[in-house]
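Quick heads-up: it's one chain on its own, the form predicted alone, in structure tokens.
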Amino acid sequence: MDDLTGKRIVVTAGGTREAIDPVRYISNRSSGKMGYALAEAARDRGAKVILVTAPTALPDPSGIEVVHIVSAVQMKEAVIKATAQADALIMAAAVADYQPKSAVKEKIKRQTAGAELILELVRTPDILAEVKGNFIRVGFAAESEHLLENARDKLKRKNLDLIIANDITAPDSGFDVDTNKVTLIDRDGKLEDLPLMSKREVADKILDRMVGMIGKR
């Protein structure tokens, strides 16, 4: 299948790390597997793919331009640059919602920190909401409750063309597994429930929907 030949697709993956000190950071359980599956599927369908990835245990996929970042701020900068001539952005990364207001330059020592260590946190950039451009915008909603309600709200708030709703509490679905069960919702409200599939199969289903959207843009 070569239905993405000539298209430039930007995919993000992994969980960002927000530094507390040179040793510690705030992050999440994202393995990056869904984002990497999307990047590889788009490559195999003929696209020029740029993968902007936070740290993962996965090897760089061949035939894909890989941009390694660590923090949410770095991911935003890389996505702005990568989407300058993009046909689509797929934000599969789990970007931290908060970061320490300031990272400490030296390692915080247990004996000097006291009985409690209080971190002042500030919001990280909202990449999907802030990155501008005439390209298809695909997001993910990883939720533990009110799955469809929260996904529809995010779809509208961030002006997305498509959102993938993922119940992270479901067996064999969510973080650090090779399968996923998701619901696709587009801006017209069309809903598609997918059965439990491998993440690569889910990736192709997402791209199937996205191809039609690119054609109409």
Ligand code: C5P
Second form
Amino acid sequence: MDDLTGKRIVVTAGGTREAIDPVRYISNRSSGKMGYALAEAARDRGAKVILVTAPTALPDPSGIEVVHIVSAVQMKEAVIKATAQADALIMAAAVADYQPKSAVKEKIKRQTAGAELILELVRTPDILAEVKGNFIRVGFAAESEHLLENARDKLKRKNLDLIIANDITAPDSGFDVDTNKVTLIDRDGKLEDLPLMSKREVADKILDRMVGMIGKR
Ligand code: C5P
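Form predicted alone done, so how does the form predicted together with this ligand look?
Complete assembly follows, chain above in first position.
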């Protein structure tokens, strides 16, 4: 298939890491598999793909420009740069919602007095909500409850063209597995409930929907 020939697509993947000190960080269970599958599927359909990825165990895919970042703030900067001429942005990354208020320069020592250590967190930038530009915007909503309600809310709040609602409590779905069970919801409220399938198949279903949207831009 070559229905994305010449289109520029930016995909984000992986879970960002927010530094606590030089050896510790806050992160999440994202493996990057969904984002990498999307980047590879878009490449195979002819797109020019930039993959902005947080650290994962996956090898860099060939034929794709890969930008390695670590934190949410770095991902935002890389996404702004990568989307300068993009036709679409797919935010498959699990971006941390909070980061330590100040990353300490020296390794934090175990305290001899007192049993508690309080870590102050501040909000990270919401990349999807903040990055502007004339491109198709696709987001993910990984939820453990009120899946569709929360996904619809995010679609509106982040001004998206398409959202992928992902029930992370369903078996074989969500983090660190090769399969996913998702529902696609577009701007007009049209809902497409997909059965359990491989992340690569989910990627192609998402791109199927995006082809028409990119064409109408
Ligand atoms: O609000 P929530 O984190 O559930 O939103 C999920 C969607 O927003 C995902 O597509 C994710 O990549 C994106 N996101 C973002 N910046 C953040 C948090 C999430 O772009 N700080």
